[in-house]
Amino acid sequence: MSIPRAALEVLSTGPLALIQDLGRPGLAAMGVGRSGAADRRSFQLGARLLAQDYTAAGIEVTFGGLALRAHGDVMLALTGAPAPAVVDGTEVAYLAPFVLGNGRTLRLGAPPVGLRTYLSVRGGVDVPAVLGSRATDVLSGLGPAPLKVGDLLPVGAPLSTLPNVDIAPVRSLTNGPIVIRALLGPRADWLADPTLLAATPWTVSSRSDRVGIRLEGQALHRHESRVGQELLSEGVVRGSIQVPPGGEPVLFLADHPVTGGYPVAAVVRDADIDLVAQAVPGQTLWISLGMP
């Protein structure tokens, strides 16, 4: 096996581990979604802790289970869902840079709160870019394949700037009810009563993924003037809340399609989308609805 200057060997992946950066902006007209890290705020924090820009790819780990062995010394940082982290049996702190020494192994358990953990790598995971990004889009299949045991991930050369933050305090995640802010969408008039979006406690479905969060609760009904009608496909964005005929909303996340044919009744404010990306199945979600 040919070993690059520094690399991370994948020993286990957990339910899902993906290489991510901030995605492919500006290509929706070509049918290519942006993709990228589902919780952008956590990804960006990890990059800042390692004194690098957001083009450096890291690893998004869904519900823990990742194990990596270092070939060469590699500086890392963990952000997002606080999965228990150990290096050869010694606990590792979150929100702070640390060095995984040559031959040592990092293992992540299942996080007690939140869903997605971000492992930032100083120098970035240096795999080939596709359309200007190393992000994995699970809907289109663009980008690197999901990580598998035996993968050897080359580490790129770091920037000349050096980390100068010991630890970054952030607000803790919760498995309790969360409130997200949204604006009425362009097709809110397709619902008999759009305000029920805000009056209903929604439950995050186990059928949720990076494409979107399925919400379970009291079904929303079409306005009587729209019964039996269908929309032509329209452009949709991250944070769009579509309401299919069954009446249970779908909230689009990072790997959403670029168009959709169900009415968009509301759109989550951009500042709250990262919070939604950490919601776990069974968690209660309230929508605080405002006017555009």
Given for the second form:
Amino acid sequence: MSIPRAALEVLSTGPLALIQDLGRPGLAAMGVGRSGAADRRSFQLGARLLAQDYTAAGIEVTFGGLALRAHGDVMLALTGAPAPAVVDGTEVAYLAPFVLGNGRTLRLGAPPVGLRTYLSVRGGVDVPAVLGSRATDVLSGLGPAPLKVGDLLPVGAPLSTLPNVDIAPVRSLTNGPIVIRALLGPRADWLADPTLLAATPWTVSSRSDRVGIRLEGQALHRHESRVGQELLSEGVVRGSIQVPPGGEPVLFLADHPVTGGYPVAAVVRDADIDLVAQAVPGQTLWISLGMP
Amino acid sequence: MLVELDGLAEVLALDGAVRTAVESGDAAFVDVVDVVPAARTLLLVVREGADLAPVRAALPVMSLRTPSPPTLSRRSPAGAPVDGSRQDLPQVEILVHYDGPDLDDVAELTGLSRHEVVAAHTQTPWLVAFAGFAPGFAYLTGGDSRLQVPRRSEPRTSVPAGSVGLAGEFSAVYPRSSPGGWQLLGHTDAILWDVDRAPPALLQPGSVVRFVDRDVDRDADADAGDASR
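Having gone through the form predicted alone, I am curious about the other one (the form predicted together with its partner chain); can you provide its structure?
Shown next: the complete complex, the earlier chain at its head.
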């Protein structure tokens, strides 16, 4: 007789809950972006807490609200935005493995700071992979559909390695002003004054998603020699700050298009992109510019 | 790293050379994760924290060694290929209903009649230069040079899947419904992207694409029947 596999039943999703891993590198020439967890470090920390590699898929919860019921015992870990987590009335800690017993329910409230919570699942969420990954790419529609009430998510077989970390302290997130480091980009010369990116604060727009965050602030003007010119589309990366003719910059996140047709004035350092992925609408963001 | 090049031929030559180097395990390129060719640029994406210096040192030497690709040869005025190299490339035929909403605009922009636009689009084979924008979206180049038109001034919020369009020096087919600013000539029922197919994209870089006017072909068959051949 085979052992019945554990599963997680979705009781509520919050604004957006997606299955994520580290995405699909190497397929950009097919028009397929990498996608994957928006805050990679939080996702990776969760995997390490559960003693598994980064290929095991977890759940990225945007602004809390997720509720799951366990079918079978499932070991979990929460990282990222600290949305209050309760199992049948008892609060559970972040940054530490815990077991959600058979029939028990985990509920997440709204995070007081940060935007995206990661629920790592020992054994991984075992839905079919698409092109080698279980990540949901909201731009291209590749990967599993966003979670919906009633979904029964199969849990993969856990590895034999056992978790040996009780808790992993990390710096807490803030909804206050943050400073991110960026380098001047390949098309900085398309702007009249690219250093203005670092001269004033930017506000994270509510029209932001996994594709990118829009930055509201002082409009950036084109260099006079570039007004009316059209840039031929070219490859862009996570962290590229694109400036359309309207002057409102877009900072690309995990599900950015593979190519873009607006000049990239600056590129955020890879180490700071995860911080940007936790920025909430209305948050103030300063850009510190360096030379490449 | 974004490499700027003079033209598409140079981009594709360097793209090919870099891919060969990556696949053969060249030490300078071990950290390269993604290579993204575009009209005038080649983007190399390396692993997080990797050093760009080896790539930067290897690239200039590499481009000097690379011959220009024969596949991008221009056609003679008579319409015959300048050389026979295209015969060896994979061929894809795409049946199109030329009923697009921008056919009149393209005719006006190019100074051709609607019929001449369709004829120009179908009579010259296109080459898949590179992919981008979205999964299965292929930029086709090498078509009739009279068909170079700007993008629409206002992009559409939704372009239906299978739409066949023109922008700049390129033609393309939208694999799925998406926003877009290309001038739409018509539509096809061909499936451009299917993740359950290997490879998922119908149009692979290096393939030759021939657009066929479904409606004209049907008329031609009818004519042939009338002539009792």
